[in-house]
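Consider the single chain below, provided in structure tokens and representing the form predicted alone.
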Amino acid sequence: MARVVLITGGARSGKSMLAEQRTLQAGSVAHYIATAQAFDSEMAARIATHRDRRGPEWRTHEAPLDLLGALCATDDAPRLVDCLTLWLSNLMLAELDWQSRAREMIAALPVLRQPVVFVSNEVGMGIVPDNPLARAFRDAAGTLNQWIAAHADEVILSVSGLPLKVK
């Protein structure tokens, strides 16, 4: 397996089954470094599928801001980073240099023992956001899936469930 791969497309295209298909063919134990926070109870629901959908081969880390430690603390097995959108937001949201923590992440890949499987959403393709906060999140999504996909080793883009690889 590719020690860096890159999974990104639309909401529900099947990244995040594909991703956790492709950690778990690089061991038959996988750490699940999941970036969302439950602020409501749709959002809660949300997570709660995609724990529910893990077996018991999976180690959860939740790390909605530390990226970095978080993959330095897991370096013992495969690692699948769900999701890289959720952790800007977070970042920006805190009002965080999401630039700089994204920089010393992409620094770290190299060192990494272990593979490191990201998904990421593609948001730059439909309607121009109608405020600037929004507008800022798209512009910096799209900016941290290029420096990612530069370092990874593999892209897919997932479209409909099915994988396109990309590089």
Contents of the next structure:
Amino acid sequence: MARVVLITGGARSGKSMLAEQRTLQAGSVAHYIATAQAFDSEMAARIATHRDRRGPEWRTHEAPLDLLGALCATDDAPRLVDCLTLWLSNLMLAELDWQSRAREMIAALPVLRQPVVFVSNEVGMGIVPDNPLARAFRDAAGTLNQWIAAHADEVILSVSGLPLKVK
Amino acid sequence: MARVVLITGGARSGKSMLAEQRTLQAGSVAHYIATAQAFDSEMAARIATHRDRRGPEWRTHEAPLDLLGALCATDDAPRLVDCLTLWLSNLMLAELDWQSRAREMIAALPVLRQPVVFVSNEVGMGIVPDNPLARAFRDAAGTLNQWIAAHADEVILSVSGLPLKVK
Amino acid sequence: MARVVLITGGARSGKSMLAEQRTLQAGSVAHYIATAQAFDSEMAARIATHRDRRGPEWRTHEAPLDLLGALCATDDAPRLVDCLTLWLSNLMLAELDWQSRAREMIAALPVLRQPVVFVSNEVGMGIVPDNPLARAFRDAAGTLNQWIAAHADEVILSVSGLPLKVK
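Can I have the other form now, the form predicted together with another copy of the chain, not the form predicted alone?
Next comes the full complex, this chain leading.
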């Protein structure tokens, strides 16, 4: 049965680097499942920075919406999903039912054989946003983190690039 | 002497659920002291969701401003105060002296017999808000958390629904 | 060789107080290196509050930009740098190359003899800011925290005035 790891933290808190190290502890080759979509040049630059840092042991897959499909298609090596928060954002922007999709994906986790390391973001520790959509998003992001954490074997909060063990 | 517990964390980080479990560890019936005021439909829906989750072992009290009065009136069973941040917001909106009220309440804690579990929010880990009122609020919220934590027997940071022990 | 400590946390999370205590554990007199610039009355009031709390064992120095110079000039007693986030903000506002300056300062740390306690802020745990400058700042702040944490002997996350050990 797949080992499930959640690594959460703030922006630029070193989550992806910790997640890459953790994934490669589980195998000499690994899949990188990117949920990001390069809508603009800022996001494209951010994606390129992340890609340049990863070495040749990584195979990259794009899964902005169908994360469950990507997990099923990559069950021959450890996977890093970077990140849940962008996946959620993509589902909400596409007006898809994120709750059903998240529940389906979580229900499938026990069937997978290879480890899955999820990266997620803490977005709920600032002032309540004025914008109702931003409030709905941060509520959904917090809920999704709770759901994944409840099913994870390990949960880590990344602080300044260092791991703080939560579970 | 009452045992005082503080459970803090971001939005939708599972604080209330942890606090409910912690309160019911201390007694088979408990008081739920709600500081929320249902100004609009979004807040009303949020209050209803919380209420529906709680079982028949809970007696609900509303205390948007007079938290000390509510604590004194419910000293026959463990209490959950949900949450300090809304109480602070209510006091500031009503232009009442939150510092005096908070000090009075904290000074009364050693006199209470039954446990008190406070829920609070982390609101100071985002970008500095442009709005001066928002800055004043997050400063006050951080200060109030420090005051309560200094007098608490246990302090827990909720991360993705999991407790991280701080004190 | 100087012992390097990083104390990070949200606004009004008690970082400065923890850092003052930690610095005075290392010596009976200490230097306070302030990076704040009093541009307006709100900031002037905040600086005055911090100064009033500190006792006569502190010598205050102002270093809005030349932090390395201030560290070299105060290597006869433990130092508290309060805070890295304002230093970064000052460098970015002055359109100076913060990355080179940060790398130079970090490279000099092993040469210093007296301890250095850095205070920093968590600014990346809220909703993604709409403003591109705010996004660039929070990315830079997170990166700087990671760099300092990698070279620190101790890293502490301050939560409600209480220290959570990260390293």
